[in-house]
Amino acid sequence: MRVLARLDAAFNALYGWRWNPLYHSGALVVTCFAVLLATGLYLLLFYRTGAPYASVAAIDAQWWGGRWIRGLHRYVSDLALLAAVVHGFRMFAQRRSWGPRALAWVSGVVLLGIFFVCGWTGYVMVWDAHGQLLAAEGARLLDALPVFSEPLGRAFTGEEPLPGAFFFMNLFAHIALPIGIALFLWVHVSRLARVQLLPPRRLLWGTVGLFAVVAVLWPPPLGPEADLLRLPATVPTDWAYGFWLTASRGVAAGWVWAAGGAMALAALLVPVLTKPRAASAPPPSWVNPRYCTGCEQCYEDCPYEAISMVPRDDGREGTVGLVDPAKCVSCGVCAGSCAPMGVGPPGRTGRDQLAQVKEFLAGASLGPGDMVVVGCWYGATGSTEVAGARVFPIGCVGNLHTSVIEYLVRAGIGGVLVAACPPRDCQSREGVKWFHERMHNGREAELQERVDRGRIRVAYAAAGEARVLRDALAGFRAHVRLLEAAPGEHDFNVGAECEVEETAT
């Protein structure tokens, strides 16, 4: 999606791909959840259900602690909702919401709903004019459902003081809902291998520190105390949790439920609505037992735990890989990890890639002065040629078998530039990570030592960073010219160009 590509490019230019917060939106939600738990426990020590507004005012009077902790709690709750929406939009735009990823999508939608309700109860706990408005509107909507024998809205007419049980139940819900968040978070990542719930330390502490400073310098104001007999003409509302109040208050409760239910149903049905037709859906990987040696490398590398090792049934000793189609997303990482080239999606195994690159070279008429860009489908290549260099497309660099790179270099090509997505935004989660390990750290299927590393370079360029790719290609082309002019005098430290850190979910 062009909007997402442009945003990624802009944030990469501002922060660099390692610290781009858009790449870590899911991990930022978990960070916010942890901060909310810590600050919430502190606030709970001073909160009193018998005097909700007075206790919050007392907290706000603690200029040394309570005020900024309350501010941090509020600001981070807004960030959590924003990050969750960004994360969901990102997964939708990148078409990572159907098939084996459907469970993560549905649980993510439920998580967003729980976060919203939890924040709603938190604002009611303050019991200022905003909390009163949220509580009264919530009661009006609940009264439209055939659940309660007595209308809840009667409690907010001002005829009688609100019972203490109301504030106790609200507090109970606010404390209990995080348990549901933790449960659905576990479900959300249950099909991922090597889950990393937190962003890099610099981004984590930078985000927490930034919001802590904002909470100290600009603490959120405490609105006027709730009064059931009157409501101020203007009520300051929170943009994240109260944006809907203006629209809903003038509409019948039934229509509000219908609109909200339709949006929730549409969100839950995204895995069905976005699922491609069977003819165009990428097929899952499979293992050819003839070539499988039972080395378990594909089993270890699979980002989705879709491969298991089972006893052989062909008369040979040992184990053989078995792919579970219900878990496989057809990323092809297993194809890049298999030295004998016996596993991968149909048409994308190592053997298939070698046949394709031979055909590519036969029809390209390339020589020592030419460059080849091995480009990821989801990256910045997007065409058959980039700045005068021919493009050999690959599903993901994690899918790329190192034998393809060796074949290109040994065929006499001037240089091979591997154009990868930023490691923090790999469609296969760990594709760039494992590619780096195979290139430089001897992980199977590793690039052989006999290959001239000086003629290989890796560039990280997202879909909206065509200029970054062109600049990287121009720099690499200049380097190759130096190699041609003085062989052996310009050794290239490829490892320095391909530094990869652990990816987050």
Second form
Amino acid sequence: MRVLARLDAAFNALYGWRWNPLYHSGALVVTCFAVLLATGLYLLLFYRTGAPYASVAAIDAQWWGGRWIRGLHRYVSDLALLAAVVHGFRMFAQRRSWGPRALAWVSGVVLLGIFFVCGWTGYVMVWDAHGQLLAAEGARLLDALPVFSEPLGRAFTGEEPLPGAFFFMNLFAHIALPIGIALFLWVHVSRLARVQLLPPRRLLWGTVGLFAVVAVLWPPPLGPEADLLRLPATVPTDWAYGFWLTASRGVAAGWVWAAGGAMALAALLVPVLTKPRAASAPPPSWVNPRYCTGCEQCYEDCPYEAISMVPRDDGREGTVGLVDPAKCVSCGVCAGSCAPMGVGPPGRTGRDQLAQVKEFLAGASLGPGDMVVVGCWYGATGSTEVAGARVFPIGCVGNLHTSVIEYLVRAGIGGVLVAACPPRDCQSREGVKWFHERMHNGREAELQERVDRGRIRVAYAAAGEARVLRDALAGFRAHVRLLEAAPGEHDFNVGAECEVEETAT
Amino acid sequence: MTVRRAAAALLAIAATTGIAWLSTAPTDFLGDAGAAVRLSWRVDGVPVEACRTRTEEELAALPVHMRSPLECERTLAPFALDVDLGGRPVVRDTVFPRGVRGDRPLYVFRDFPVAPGRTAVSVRFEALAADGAEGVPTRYRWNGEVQLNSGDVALVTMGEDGQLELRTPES
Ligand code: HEM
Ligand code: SF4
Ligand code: SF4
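Now that we've seen the form predicted on its own, could you pull up the form predicted together with the partner chain?
After this comes the whole thing, all chains and molecules, with the earlier chain placed first.
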């Protein structure tokens, strides 16, 4: 977690949070997949299973096309694996690996596995010394399984020429596996609303462009042709897909399977191992039908499509929101979307937040010169105080009901700084996005017109960016000093003004 | 600002070229191996029948037309594999026929690392059965010297004539 926060902060400083590639690691894998399909289609035009090496050599001889397209195909496949590992690690470090997210987690592990095997077959296609190594090692490992009546490994001893069917089967696998990738990608994101499959354009084209330039300037060398009666010596090796080769070759196949199987099992078991105990697991959201007016806002906003609208059964007209606890990750985004404060995980609804902020203010003697930081649990805020400002903690700014901000401002606090994570880093996926819309674009439940905007500021600061937050606070404090002291209201009822009817019928 | 931009561009270029380099990193797989003698062949095997006399009760339990006094199982004999390299024994092993019932052909394929140069090779592959079935070869041998350059593989395999023979990269 620490490592990730540090890296994120460094990348934010360099590229800005909008284009931080670490935030878009999943989408970058999809980008790679698209590039792989396009370049792969081109390469397929020239590849011959009857003369694998010669046809790749012919592609390599196209200095104007095939050579760099092959390079791009190769380098981008490496990026895909790397980005997938970063993306998976992010999800792990952010504890987004259990409960309703288990489906995304497990399908992600399968996706990574398919990418890996697909790359393996891709290198075998070339049939240079690297491909020979991978093929022979693959055959050795497969022979350890009681599957084939004839040992596959013997095909690579040089006793007989390799059958053409081998290259055909390999090509078939290399083309069929991406279909599996597409399928599992669909499963992977099936629980998510408004999936961001691609990164912002600048990052997308910047990445593809940079890799294309490197592929043009530095195309991958074609290794010596496979020769079954020669031992591979010094071979240009892909360390993304072949990192294990140097280690595994001297080890009995059973142990290699055991090591690989243990890693795969551990990865697949993460949803079980990281699941918090029932007592400490955040409970799913719940709609209180008494308050729900059927406006559909929470149904729109839920990033996990966990809410549906169903007919009311209490004699009133219309529909009411219903949370499916099996899909709800307890992100709390719905709490911020409900104007009448009728939905949210227990203890985190708009109503609960109002009660908490009242208590917060009662317990702290804050005046016109004071600042309050409303900070996300996952962001930079951390403790109960930031550079002399009191912190009002909130699950995610996407949970935050705008009436809490109104309450603070109207109580006469000097300034309210909302510390949000950078939008693409949101633990709740879309919390920051919806918060922004509610603050500035009138999305329900919007910040009311009557609230003095001069006393509110939003800062984006990720977990490792305490300094960014302190700087934002210092700047805001200087700004607030120039404002006239706000007359604190003491006998107002935000609840009533914010359409919160205590006992709606 | 410009420093930050330069650093950002540099890091992006370094990361991309780093990935490209790791994608093509020259890696030595030969290590100390130098060269290798490889055995690779398949033999259909020597059928053997293992028979035992049925007891009275067993015979009684069988239908009348199946009451033969002997119960026989046809399998294939295992083979002993002996390999000497440079006059030193490196393998004394038993190779079993494949298949759950041991009735599938026998396969041998393994590599033995040797130093480049001349090496005396002696390979014996003999059925572990007292009496071979009629007309089925039960012993295979290859003795000789191989001359190998670094990275070469000398392959001892089954020739057209059903005898072990040597193949080298040059032959
Ligand atoms: C290898 C190919 C992979 C691709 C193309 C991919 C792509 C994506 C994309 C596009 C999203 C949606 C991002 C969003 O809109 O918020 C996502 C979410 C997710 N991915 Fe992956 N991913 C891959 C691998 C993995 C791996 C290896 C893991 C973990 C082991 C993983 C775990 C997850 C999880 C848990 C989510 C859900 C996030 C949430 O619920 O908040 N993914 N992935
Ligand atoms: S946002 Fe509130 S009022 Fe609207 S449907 Fe959801 S629970 Fe009901
Ligand atoms: S807490 Fe609300 S917004 Fe989040 S997943 Fe559950 S129902 Fe959806």
